[in-house]
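We begin with a single chain expressed as C-alpha cells, specifically the form predicted on its own.
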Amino acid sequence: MTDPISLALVGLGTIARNQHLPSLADTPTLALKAIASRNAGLDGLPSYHDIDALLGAEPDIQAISLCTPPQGRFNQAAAAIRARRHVMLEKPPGASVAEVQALADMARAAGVTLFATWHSREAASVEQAREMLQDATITSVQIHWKEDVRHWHPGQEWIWQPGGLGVFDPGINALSILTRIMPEPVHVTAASLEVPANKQAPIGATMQMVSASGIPVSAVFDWRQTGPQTWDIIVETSAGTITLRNGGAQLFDGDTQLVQAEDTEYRRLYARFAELIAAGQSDVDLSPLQLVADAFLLGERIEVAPFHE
C-alpha cells in the first residue's frame, strides 16, 4: 500500500465542517494534515492564518483543498500551484471563467492536478439519469431550484457581492447536473435577474436555454422559498417523464422511483481527487460556470425589494 496523500484544508466554514471534514475522514487515500483559516482552527492539527503561511511552514503537504468564497480564490489557488501542490476547488471554482482557465493553464505547466468540483454531479441519481437520456428523444427540460437563503447562508455577505453569484450559488448545482445528463451542449438565450435594491447579486432568476438540436430548457431559481425546499429537474421525453428530485438524490421514471440514496457527494469528490493525483490528470469542466456567466451577460436586471436577514 502507498501512503495517503497529505492534504491541507483552506477555509473552515460551514461547508468545510459539514461536508469536507467528515468526507476526508472517510477517504483513506487522503490524510488531512493542516488547516488555514482566518478565524478558526482544528484541535490536533497545525493551523495557519492564511495559505501563504501554510505553504511556507508545511513543505510536505502535497495537496490543497480550497473551501473559501470564490472572490479571492484565484490568488490562493495560484500560490498553491506555484508551490507545486495539487489543488481542489469548491464550487463555483472561481469568480470568473477566465480566471479558472488561467489556473488550468498554470497547473498544466506546473505538472500538478487541478480539480474543479461540482458536488451535485455526484448525487446518487445523476449517472443513471445520464445513461437513460443518452438515447432518449428529449422534448424539453425544466429546472425548479428554490430554497431559503436565510437557512442556508445566514450572515454570509460575500454571497451578495460581485463574484458571489447570489441565487446562482445554489442554482449552479442544477446547471452542473444539467450539463452532465444532457447528451448535447446547451446555451443561454435569455435570462432575468431579480436583484434586491440593497444588494449586488440576484435573489431570484430565470433562464431560457436551448440545446444544439433545439431542445428547450427553462430554469427558475429563487432564494425566497420557505418551508419545504425544491431542487427538481424534470426531463420530458417521447417515452415519458424522467425526474431528478431533492438535488439528484432521487430519480423517478414517471411515477416509479428508481433511486433514493444517502448523500455521499463529497466523499466521491475526494476519492476522485486522489485518483486524479495518482493518474497525473486534471478535471476542469467550466460549462456550469459559463452558463451562469452568460446569464449575467444576457440577463435583464430587475430591481426588487431590499433584502434583510
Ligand code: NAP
Given for the second form:
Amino acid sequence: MTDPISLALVGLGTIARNQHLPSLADTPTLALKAIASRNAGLDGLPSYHDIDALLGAEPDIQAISLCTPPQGRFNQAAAAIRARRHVMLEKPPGASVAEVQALADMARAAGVTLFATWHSREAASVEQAREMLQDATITSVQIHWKEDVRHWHPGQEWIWQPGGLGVFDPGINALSILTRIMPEPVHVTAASLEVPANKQAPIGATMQMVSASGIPVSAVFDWRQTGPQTWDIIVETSAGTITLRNGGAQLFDGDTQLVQAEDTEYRRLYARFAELIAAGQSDVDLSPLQLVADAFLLGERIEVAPFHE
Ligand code: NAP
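Same protein, different condition: the form predicted on its own was shown, now please give the form predicted in complex with this ligand.
Time for the whole complex; same chain goes first.
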C-alpha cells in the first residue's frame, strides 16, 4: 500500500470538529498532519495561525482541506494552489461563482486537484434516487428545507453577512441534491428573499425553478422552524411519488421506505478526495451555487423583523 496523502485542515470550527476530524481518522488514504486556525489547535499536531504560515512551514503537506466560511476562502485556496497543494473546499465552494471558476482554472494550470464538495450529495439515498429518476416522467419537484438557525448556527455572524448566504447555507444542500438527481438542468425563474432588518442575508426564501423540458421545481427555505426539522425533497412522477427525507438519509417510493442508512457523507467525501488526487483529476460542479446566485439576482427582497439570537 502507498503512503497516505498528508493533509492539513484550515478553520477548526463546528464542521471541522463534528465531521472532518472523525472522518479523516477513518480514511486510511489521508493523514492529518497539521492545522491552521486563528483561535484553535489540536494537541499533538503542528498548529499555525493561518494558511500562509502553514504553507511556508510545511512543504511536505500535499493537500489542504478548507473548513472556513466561504468569504475569504478564495484567497486561502489560491495560496494553496500557488504552493502546488491539492485543495478540498467545504460547501458552498466560495462566495461567488466566478471566484471558484478562477480557482478551477488555477488548479488545472498548476496540475493539482480541486474538489468542490457537496456533502449532501453523499447522503445515502441520493444515487438511488438519481437512478430511479433517470427514465421517470417527472411532473413536479418540491423542496421543503426548514430548520432552526438558533440551534444549528449559534454565534455564527459570517452567515448573516454578504457572501454568507443566510438560509441558503443549508438550502444549497437541497439544491446540491436536486442538481444531482434531476435528469436535466434547472434554472431559476423567480425568488423571494426575507431579510431581517438588521442582517444582510435572508432568514427565509422561496425559489421557483424550471427544467429544460418544463418540469416545475419549487423550494421553500426557512430558518425559523422550531420543533421537528424538515429537509425533504418530493418528486412527483407519472408512476407515483418519490421522497427524499431527512436530508437524503431516507428514500421513499410512495409509502414504502427504500433506504435508511447511517450518515457517512464526510467519509465518502474524503475517500473521493484521495481518489481524485490519485487520478490527477478535479471535481468542481458549480450548479448549486449558480442557482443560489441567480436567486439573489432575481429575488424580490422583503424586509422582515430583526433577528436576535
Ligand atoms: P464555524 O463554526 O464558524 O467555523 C469556521 C472556522 O473558520 C472558525 O472556527 C474560524 O476558526 C475559522 N475562520 C476563518 N476565518 C473566519 C471568519 N472570517 N469568520 C469566522 N470564522 C473564520 O463555521 P462552520 O459551521 O464550521 O462552517 C464552515 C463551513 O462549513 C461553511 O462553509 C459551512 O457552510 C460549512 N458547513 C457547515 C455545517 C454545519 O452544520 N455547521 C455543515 C456542513 C457544512 P479560527 O477563528 O480559529 O480561525
